[in-house]
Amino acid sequence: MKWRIRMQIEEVPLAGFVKITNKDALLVLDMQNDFLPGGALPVIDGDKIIDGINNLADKFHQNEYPIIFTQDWHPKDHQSFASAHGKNPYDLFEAPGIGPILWPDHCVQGTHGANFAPRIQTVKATLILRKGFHKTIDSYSAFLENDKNTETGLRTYLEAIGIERVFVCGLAMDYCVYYSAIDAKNYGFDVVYVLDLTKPVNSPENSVSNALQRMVDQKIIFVTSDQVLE
């Protein structure tokens, strides 16, 4: 049996310096309190990404250059919540638009564990997009739910300003901003991932490297935010 070996953050292949242009955007993923630690669904080291951000955001606001937030805005029963199935979050589950894991209850509509990080620099944003609160269906990425059928809107509105590249970040890694790298690059955008501003889940086992090597067999482009050049 031939195996695979696993891709590690330390083996991406980095692309060097990147130049931004009015041809660009920055999409920044569910910096929220939930996934910060203290919050429901803490991402290890997540508060640790938001002053890169800020900064990365800091060369595309002063180019006038969108500039767009995910907020993941789930109904408190949500059905990706482990506790609307009465299993244990983290627990395999499959179900169509829902999986392959459950969460815990997080970024219920409202609620202080919704709203985004206090440090995060959201009054640079161009726009804010919301997405989760369909009851029965996901939202990982901020381009196309997880029933991999309805759209959130994004892609029409970066077609619409004459956007050819998106810059992504955020939390976390292996889900939201791979699925939106992964779904940008389906729908004719090229992708640039900026490694050091984002931080994984790690779940289920080879989530992380998975996700890697799929977006590298993609040939999505990836930087260091010091790499990225106004």
Given for the second form:
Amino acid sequence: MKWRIRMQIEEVPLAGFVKITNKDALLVLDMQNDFLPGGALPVIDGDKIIDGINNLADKFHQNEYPIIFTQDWHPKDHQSFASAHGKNPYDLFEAPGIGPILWPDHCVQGTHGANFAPRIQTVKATLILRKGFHKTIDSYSAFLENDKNTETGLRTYLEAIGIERVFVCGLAMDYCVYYSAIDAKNYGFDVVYVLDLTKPVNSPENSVSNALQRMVDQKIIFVTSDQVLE
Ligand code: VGL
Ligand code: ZN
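Let me have the form predicted in complex with pyrazine-2-carboxylic acid next, following on from the form predicted alone.
Starting with the chain above, the whole complex follows.
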């Protein structure tokens, strides 16, 4: 049998202390009711990172550095939903702009599940960016939709306000946070992935180790939130 050693969370190399400057922005992915325990697409322990994200956001907010919150924002018949294909949530499925798995109906525009978790302090946001609103294209990344062609505008926004480095956190570790980190790096930003302020979906098998390995390969920097200094 062919196998390879896969990256585990405990094996990710941490960079040590990093000091934030006015060239930094904080990007918080999809801290919405549907991604928390009890929601439609629950991420285990997703609620455990709320306080840490609020504290990290404080460090940016106190210095008037930009904070971007994203909001997954699907039409009710979105093609990433298993229900749109007569299939089961988490079934493997590949189509242009959709996949590698199908999701439960989640973050439908205007529903409670799409609202931000009550305790997450979006009041500190300088920008709230919605994504995933094209019916036939999913958007894991805050920068680029899954057709790998349609930009959200975040890249241009960050460039326009002089940002050179992006700190990423939120939900989920192996989807929206991961794809946002990769795209930010591809667009020429330095990326700091805040490892303790994210939790994974963990499906399909190895989604976490594959994501971590690729980010390490792409020279994305990893820290824990206690290593982020004002
Ligand atoms: C996400 C799956 C589907 C995420 C969004 O926020 O990571 N994952 N939609
Ligand atoms: Zn979604």
